[in-house]
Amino acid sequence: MKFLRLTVLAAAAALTTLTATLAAAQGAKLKVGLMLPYTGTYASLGNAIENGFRLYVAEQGGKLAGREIEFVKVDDESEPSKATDNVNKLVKRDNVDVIVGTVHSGVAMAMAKVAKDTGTLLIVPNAGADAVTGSMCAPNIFRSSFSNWQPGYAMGEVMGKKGIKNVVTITWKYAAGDESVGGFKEAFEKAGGKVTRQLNLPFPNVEFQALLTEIAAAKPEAVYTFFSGGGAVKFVKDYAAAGLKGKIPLYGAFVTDGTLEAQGADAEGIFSTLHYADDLNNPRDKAFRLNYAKTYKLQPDVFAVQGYDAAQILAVGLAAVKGDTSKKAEFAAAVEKARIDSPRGAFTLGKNHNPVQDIYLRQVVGKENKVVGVAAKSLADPGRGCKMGG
C-alpha cells in the first residue's frame, strides 16, 4: 500500500512538471499572485510595489520569457492572522506560478513558510524580516528589497563614526522594528555607543505622546527610529509638535520614504539610511523615474523600485528556464549569478538570496531624501541560520 501511495505521488509530481513544461512551451500565461496591502497603514506601499512590478513587465512588452502575465491580487491587510489562508488561496485555489509579496514582516513569514512547504516561487518586494533570508531561506525564496538588519546596521556605523555615544530607540513592537533596532544596536555598540532605552508600542498604534515625553526627559544625544507608512507620518509630526525637532536629532530607516509630502516641513533635516534615494542621478534611475512618472503621474519611491526589481529577478530566472517555472534549481542558479541592473545601482543576491547592495546615507531637503554619501558599500546580510537545503 505504501509503495502504491509513493508511486501515485511520484506520478502526480511528474504530471505537475510535465504540465508546467507544456505550459511554458506553449507560451501559456504565467500566473503571478500579488499578495500586498491594498488597505490600511501600508496601502500606498502595496500600490507602489504593484506599479513598479507592472512597469517592468510593460517595458518588456507585457511578457516575460515569452509568457504573458496574468495577475491575481489578494489584499493581505497587513494582518498576520489571515496570512496563511490568503497565501494558500493563491497557491491552492488560483494555482499561481509565482507569489510576489509583501510589506509586513509578520505576513511575509507566513508566506515564506507556505512557499517553503509547497516549493512555490516567492519574491519578497519589501518585508525585511531577517528570517526570510535567514532561518526560513530556501532555493525558491528571493528578496528584492533588504533585510531589516541592513539599514539599521549601516546607521549604527554612521552614528558611531559621528562620535554619538548615547541613543534612545523607538519603533513598533514587531519583527521589523525589533530587527531594525537590533541591526542598529549591533553596529552602534561595536563603535562604542550605548543604547540607553529601547521604546516601543504595538503595531499599528500611533499614540506616541507618552514615549515622546520619556525621550524628552531622557535627553539622549540622538534618537534612532523605524516606522513606515501612515505611522511614520504621524511620528515625525508628533516629534516636531513635542518640541524635540532641533533639540534631539532624529535618525532612522524608512521613516521618510513615501511619506515626505504628508510630513512636510517637520521632516526637514532627518537623516536616514536606505538602499535608495531621490537623487541618485545614475542613467538607469533617471530612465526609471521618467517612465514611472509618465505612466502613473506620480514620483516613484523605494517601494516602486523594489517592485520593479522583483519583476527583474523573475525575468532573469524565467529567461534561464525558458519560462518553465518547474525548473527551480536552474531558476535559482541563474538568479544567484545575475547582476540586477536596478535604479538603486546594480546589486547581486547573496547565497541566502538577499540583495548585496550599497546603503546610502540620506538627509531630507525639501521634498527629497538627498544622498549625503554611501553609509555601507556592498553590505551583505549575514543570513544567520540560513541552510540552503530546500
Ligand code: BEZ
Given for the second form:
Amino acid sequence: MKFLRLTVLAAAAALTTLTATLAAAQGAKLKVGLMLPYTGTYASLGNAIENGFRLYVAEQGGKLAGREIEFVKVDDESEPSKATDNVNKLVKRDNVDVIVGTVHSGVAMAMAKVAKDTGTLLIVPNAGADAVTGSMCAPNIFRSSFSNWQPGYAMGEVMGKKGIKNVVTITWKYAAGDESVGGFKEAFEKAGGKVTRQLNLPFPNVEFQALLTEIAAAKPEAVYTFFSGGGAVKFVKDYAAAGLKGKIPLYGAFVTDGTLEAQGADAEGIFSTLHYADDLNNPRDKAFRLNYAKTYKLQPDVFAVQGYDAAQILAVGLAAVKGDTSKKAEFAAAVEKARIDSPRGAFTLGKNHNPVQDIYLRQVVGKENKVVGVAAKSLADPGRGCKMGG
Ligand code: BEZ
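Form predicted alone done; form predicted in complex with the ligand now:
Next comes the full complex, and the chain you just saw is listed first.
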C-alpha cells in the first residue's frame, strides 16, 4: 500500500516536472500566485507589494525569461486561520508556477508549510517570521524582505549605544511583534539595557488607551514598538494624543512606513531601523522612485521595494533555468549566487535565503523617513534551526 502511494506521488511529481518543462519550452505564460492582504489593516502593504512586483515585470517588457506573466490573486485578509486553504487554492486549483506572498507572519508560516510539502516555489515579499528562513527554511523558499529579528536587533544596538537603560515595549501579540521585540531585547540587553515591561494586544486590535496609560505611569526612558499599516497610523496618533510625544521618545520598526501622510506631525522625529529609507539617493533608487511615481501617481515605500525585489529574485532564478520552474536546484543555485540590484542598495541572500543587508537608522522629517546612518552593516539573520534540504 505504502509502495503504491509512493509510486503515485512519484508519478505525480514527474508529471508536474514534465508539464513545467513543456510549458517553458513552448513559451507558455508563467502563472504567479499573488497571495497578499487586499483588505484589513495591511491592505496598503499588499497593494504596494503588487505595484512593485508589476513595475519590475513591466520594466522587462512584461516577460521574465521569455515567458509572459499571468497573475492569479488571493486576498489573504491577514487571516492565519484561512491561510492553508488559500494557499492550497493557488497550488492545487490554479496550478501556479510560483507563489509570491505575504505580509502577515502567521499567514506566511502556513504558506511556507504548503510550499515545503509540495515543492512549489515561494518568494516572501514582506512577512518577517523568523521560522520562514529558520526552522522552516527550504531550497524552494526565498525572502526579498527581512526577518523580524533584523530591524529589532539593529535598534537594540542603536539604543544600547545611546546609553538608554530602561525601555518598555509595545506591540501586537503575534510572531512579528514577538520576534521584533525579541531581536530588540537580545541586542539591547547585551548592551546593558533592560526591557522593564513588554506590553501586547491582539492583532489587529487598536484599543491602545489602557496600555498608553500604563506607559505614562511606568515612565521608561524610551519605548520600542512594532506596528504597521492602519494600526501604526492609529498608534502614533494615540501616542501623541496621550501626551507621550516629546516626553518619552518612541523608537521602532515599520511604525512610520507608508503611513506618514496619515500620521502627519504626530510622527515627526520618530527614530526607526529598517532596510530602506526615503532619501537613499543612489542612482538605482532614484530611477525606481521616479518610475514608480510616474506609473502609480504615488510615492513608493519599503513594501513596494520588497515587491520589486521579489520579481528580481524570480527573474534571476528563471533566467538560469530558461523559464523551467521544475529545475528547483538550478533555480536556487542561481539565486544563492546573485547580487540583487535593489533600490535599498545591493544585497545577497544568505544560506537560509534571507537578505544579508544594511539596516539603516532613520528619523522622520516631514513626510520622509530620512537616513541618519547605517545601524548595522550587512546584517545576516542567524537562521536559527535552518537545515537546508533537511
Ligand atoms: C509581519 O507580520 O511579519 C509584518 C507585517 C507588517 C510589517 C512587517 C512585518
